[in-house]
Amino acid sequence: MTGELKPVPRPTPETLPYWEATRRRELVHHRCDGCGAGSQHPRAVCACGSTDLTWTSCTGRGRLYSYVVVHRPEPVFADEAPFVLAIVELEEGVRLTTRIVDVPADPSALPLDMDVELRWIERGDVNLPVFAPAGPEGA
């Protein structure tokens, strides 16, 4: 660290009961009860109009959608590059941005499908959701 203190997320009401959640240590998401669609991204109506939301529980493991490789972040994040910035999909069909960690940033170590799980970052007080390669009992 190059002695900035890393930011972190500011909880708004709408994603609050979200960042209480990985305070446990708990991936959640929302699920619509009117039409059953899941998002990551917390909001007050679905896409199909229902305000009937629910946070559900996810079970950590999924698979790389997508990444690109960071070799030049913002400043205060240049002691962590290159790292490796991720679309993941959780078997729950959601989508959610985040960190591929435990594995080089090389695209040669990270082939597209490749099965993940969800693991934990501590930044002070807030848990971040970061995702590794699963192991053999995951994959």
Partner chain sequence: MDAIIIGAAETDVLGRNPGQSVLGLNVEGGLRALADAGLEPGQIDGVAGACSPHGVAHALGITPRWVDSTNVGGCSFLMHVRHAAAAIAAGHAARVLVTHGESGRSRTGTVPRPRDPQSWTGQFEEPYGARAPYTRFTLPALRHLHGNGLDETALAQVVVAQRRWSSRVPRAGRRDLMTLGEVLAAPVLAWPFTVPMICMLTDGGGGLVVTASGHATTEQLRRSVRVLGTGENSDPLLVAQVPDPAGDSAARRAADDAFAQARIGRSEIGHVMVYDAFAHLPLIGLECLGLAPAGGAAEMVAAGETSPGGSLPLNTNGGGLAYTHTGMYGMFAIQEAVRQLRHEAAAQVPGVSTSAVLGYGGMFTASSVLVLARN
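The form predicted together with the partner chain, contrasted with the form predicted on its own above:
FYI, this one's just the chain on its own, none of its partners or other molecules.
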């Protein structure tokens, strides 16, 4: 095997808790204790003015907000094409760019607002949160 390796995120001091959590296969978001708003990447001050922000676990459930099906990716991802690059909105109201996996890369299988649940793919020394169509309740 030769060629470029797939990109691995390199944490900064601000994002280290997020990526350390992924090593435990735990998805967290930066949540404001003042107003409850959250975001995937950390902030110093919430838009409401509060500085009480803490890394908080996510349930891993969400909905498919939007997506594209990538047919011509950059060369390092060519072996995965076509793949579904998506925005998922978590139950906590946080949106993130991710992949939808375990489903055909076909719009007919990907209705918007579909319930999705957390999966993981390994990448370097961290794990990347990705999502799959949610199974039936209680399954």
